[in-house]
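Presented as structure tokens, the chain that follows is alone, the form predicted alone.
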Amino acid sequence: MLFNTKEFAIFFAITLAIYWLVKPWRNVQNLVLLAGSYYFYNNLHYTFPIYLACMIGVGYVSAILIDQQTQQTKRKAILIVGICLLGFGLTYLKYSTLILGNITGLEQWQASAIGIIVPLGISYYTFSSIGYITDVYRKRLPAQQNAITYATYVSFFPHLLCGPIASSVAVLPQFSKTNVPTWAQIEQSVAEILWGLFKKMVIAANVEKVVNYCYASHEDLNGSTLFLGVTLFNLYLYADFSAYSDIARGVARLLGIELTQNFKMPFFSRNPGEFWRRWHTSLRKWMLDYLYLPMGGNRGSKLQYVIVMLFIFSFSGLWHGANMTFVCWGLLNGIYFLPYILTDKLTRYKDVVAKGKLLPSGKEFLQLLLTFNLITLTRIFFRAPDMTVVKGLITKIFSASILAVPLKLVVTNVAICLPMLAVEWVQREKEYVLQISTKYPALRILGYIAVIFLIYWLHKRQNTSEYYYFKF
């Protein structure tokens, strides 16, 4: 069931009614939230819900019997196991034919594991599972005794699919009470919701047909060509993710519950720290949480800083895929690192780039276009099937061909995205992108019009793809 859908607006419509009608009550709300999660997953495909309901058992019992126990070495020893299971799960669903593949004499295994069907959203609910009963255990948060509060933490729709991955200590206690969302704050989740359905059903839905045809007939398309074709795939990606996040927030927050912003306007960052820090931030803040502070971050020598950037950056490439394509996609963002390290002139910003300033400085400009190309280069190896087609779109796009006038076609894809980059670059020191900053509501909500309009006007109907990410 996709957000962008009828089937979606009429079962958010039930649920929501129903959930308000048992306000008094909050568990009758979460048995509420936990049914409509169930019936969104079963939706998709009926096994999944078994994956899901092994996971929540896993981490509530985990969870429980670690929070029980005085010596510390049981506790780590149940964390281990929990952690242990947690992961056997999603590694054998998602990772058995690349790691199968790879032994030889396991042929019959690896051609029995490609019938596996990988649960959607498995990766983000286990990370979920597995940072809550890591947050247990560091005592950040006490174990949940009642298992469909956090069944219903684990499994609640907005996120389920596609994240925001929700932190244990933010979001799992905002299930037991009840937070009334005030006008102001549902006036925010439509507004988040409509530049969501904007960004998935104007943006998204208009260039995937170009970004696919760029990527399949990349042999006998010119340099230029498919140097624009993979700058319309990040920006088909941005569209895409965040336009899942934003709908996931506004929703969320429809039902009380306020979820992590995953992204913050990224293509306007100097560098690929800030990049980072601006895309995807519900994965970093885990990596940060889970891995990277763990192993030692950047308190060592700058060699085992190095390391620790190249683990953190290759697992990221795993967590998006089974292939060699997304290893050496992560490797690629690590690499990018390595210069600022070196040279420890990694800055750090804490504001947006040009504040208070219409356009940005020369250098600032040159950064943001440099920051941009890189990230677009490593999306080459997000984006293609196999290193054969990853090899033949560098060989095309470092050659002479990239002088070339690029396909009309493609062109006109990328000056399509241009409006949504121009109302983020305005809205950049905004909370959300269409905050409307006037005293007259009537201007707001005329502000909200003209998106609805031009959703319906532009959107292509035939388009209900799945989100990009729903792979993950």
Second form
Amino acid sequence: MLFNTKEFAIFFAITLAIYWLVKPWRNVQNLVLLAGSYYFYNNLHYTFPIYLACMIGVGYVSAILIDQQTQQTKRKAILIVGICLLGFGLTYLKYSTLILGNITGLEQWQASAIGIIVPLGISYYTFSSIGYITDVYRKRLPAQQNAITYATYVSFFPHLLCGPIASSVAVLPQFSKTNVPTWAQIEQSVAEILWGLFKKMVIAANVEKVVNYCYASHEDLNGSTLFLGVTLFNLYLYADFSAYSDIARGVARLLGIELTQNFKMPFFSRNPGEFWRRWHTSLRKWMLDYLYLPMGGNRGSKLQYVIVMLFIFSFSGLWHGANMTFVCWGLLNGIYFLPYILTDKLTRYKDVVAKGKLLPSGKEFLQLLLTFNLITLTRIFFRAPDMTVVKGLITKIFSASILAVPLKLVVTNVAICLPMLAVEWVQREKEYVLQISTKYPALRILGYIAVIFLIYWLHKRQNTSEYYYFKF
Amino acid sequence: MKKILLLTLPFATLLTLSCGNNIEQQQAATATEKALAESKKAFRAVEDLNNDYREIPDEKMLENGGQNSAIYGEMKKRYKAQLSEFKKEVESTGAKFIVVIITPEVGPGITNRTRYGHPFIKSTCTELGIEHYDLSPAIAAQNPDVITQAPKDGHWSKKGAIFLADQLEPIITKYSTHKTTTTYPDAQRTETFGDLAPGSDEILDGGKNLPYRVVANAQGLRMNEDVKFPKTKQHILFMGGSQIYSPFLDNDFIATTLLAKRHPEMVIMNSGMISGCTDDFLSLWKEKAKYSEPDVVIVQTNGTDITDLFFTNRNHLARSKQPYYPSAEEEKYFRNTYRK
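Same protein, different condition: the form predicted alone was shown, now please give the form predicted together with its partner chain.
The complete assembly is shown below, putting the previous chain first.
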């Protein structure tokens, strides 16, 4: 059940109505959400809720045991056991092919050989659960005693399949009290859902096949077409993934739950550091809290800092998949950080680019262009199925054929994405893209109707493709 | 008075012309409305039939000795009649009519539709005096992993298209001097000769993650160049289903493009459709393909084209979008098979 389908609209409308009908009883509200989430997840495959229930069980019991224990060593031991148990499922399901497939005699124990399907969203709720028990261990929040509340938090359907990875400190307590959204919050939700639908149904759905074509037919295409193809993938990935996050946030807020803003207009970044503060922020925060800081972060020498950063990015690559392409993708992103780490310029640019101005300065424009193209190059690794394709793409892109005339079809599809970037540029200082600053509500409503009309008019018919990040 | 008359004359002429135009416009509008109403009526009839008769038997028709059944006999009779009509239609223009049997089926796992269909097609062609070529034995001798998109799909791979072009080349060169006797004035010629959206350039993947680029010329044919008139080269028209259309390959790699590159003295036209049978090819020919003035017409067929003539298949898939009502035999077969 995808967010942009009639089935989801009906499911959500029913869930929302029942949820607010039982408003006086928070536990009942959670039961409604839990039942809805399991129905939502079960729709994908009947085995998926079983994994989810196991993860919830391990997370819940581990946190309670950690909380009850006063001795630090025992608390730590329970934490490690909990992380191992939670991590085992993810590691086995996602990486058994890589690990066991290369060990003679153990090949038959790979998840794929046994016939196990990797549950969608497993990475997201595993990370949420690990984050939660670590936070309890760190005493950032008490263990949740109410099993229903905890289960509802982990399995909450808006973020179940594709994040944002919920921070337990920020999100879990919200399931213990009823937050009735204000009219302003409802309007923000609707605006975010609409913009998400526009990005998914108009931009991502229309350009997806052209992206696939460029990667599949790289042997037959010239360098300029391939470069635009990779650029198109960069834009497609943003449109697709951020659409999911926007809709998830909007849907969650209508249920009184505030989720992390996962994307903050990342293409308007002046260096890779800024880009990563704006792209998939919930994963970045998770890495920061549970890997980067425990490993020492930037507190040691420059060399240590570099090693930690390269490790974090390689880990992030492996999180995406057990493939050398992802490791290279992660490492390349890490390498981009090196000049900025060495010159102490990584954390510059915390404010929005060209604040208060219509256009960026020449220098800012070049910085935006450079950052965008650096990120685009990493997408060669991110989307290619193997290193042979990576080599093929790089060889063509960095050849004389980069000056050849590109396929008109690919140019047209890149142009399809430009209005999305233009609107986001104009709105880059706003809290959300469709935040319309006018005191006349009728004007805002007209704006939303215009977006609905555009979605209806321009959306790709008969497109049922999943969100790209489901596979991670 | 004379002056007044002279002054009035241009206005009167304009008025008469505009009235005339209005009448013509009104007549055209009435004809369009009538056609629209008829097509709506046909659409509703097809919809009603599809609601009442959902199932398409395909291979099921030939299960358990079905090759000797009355229903298969009727389908064969229908196929023969269509092939005969097709031959007459094409030959009446002076073009050469050739049938090629092409099926992607390789190895011992061939379907009954191929097993029983191919001998029938060959004997029918012989009986009707149609020049025909059965390419299926040559295809069966190939490695499917090389010539098809296996394991994802059974249509041609790049190498398969080269193999197909090699098989078809002797057939087209055999008639390299043959000329049609029919030409059409521009006013009579249809704008398109094929069913693809004219001038389209898009990426499709058939839901199999095998993206390919389909370019249609201005005349709705799967080729990169437009067909020009008056003719300066010999026109070869390929008609057929997906084996001619060739999904999962870019235009540059399909057999007809390869043949066009090998024979610049010919215009090789591809009107292949993603799903279709002789019924569709014949209707395309009558409606528009004949206006491409082909000198040689090569029609691809195989055993599925016989069972595809069952009325439920036609109502669900035919390009004509006209209702196909069941014959007594079809009604009986349908009731016995699906409504026991």
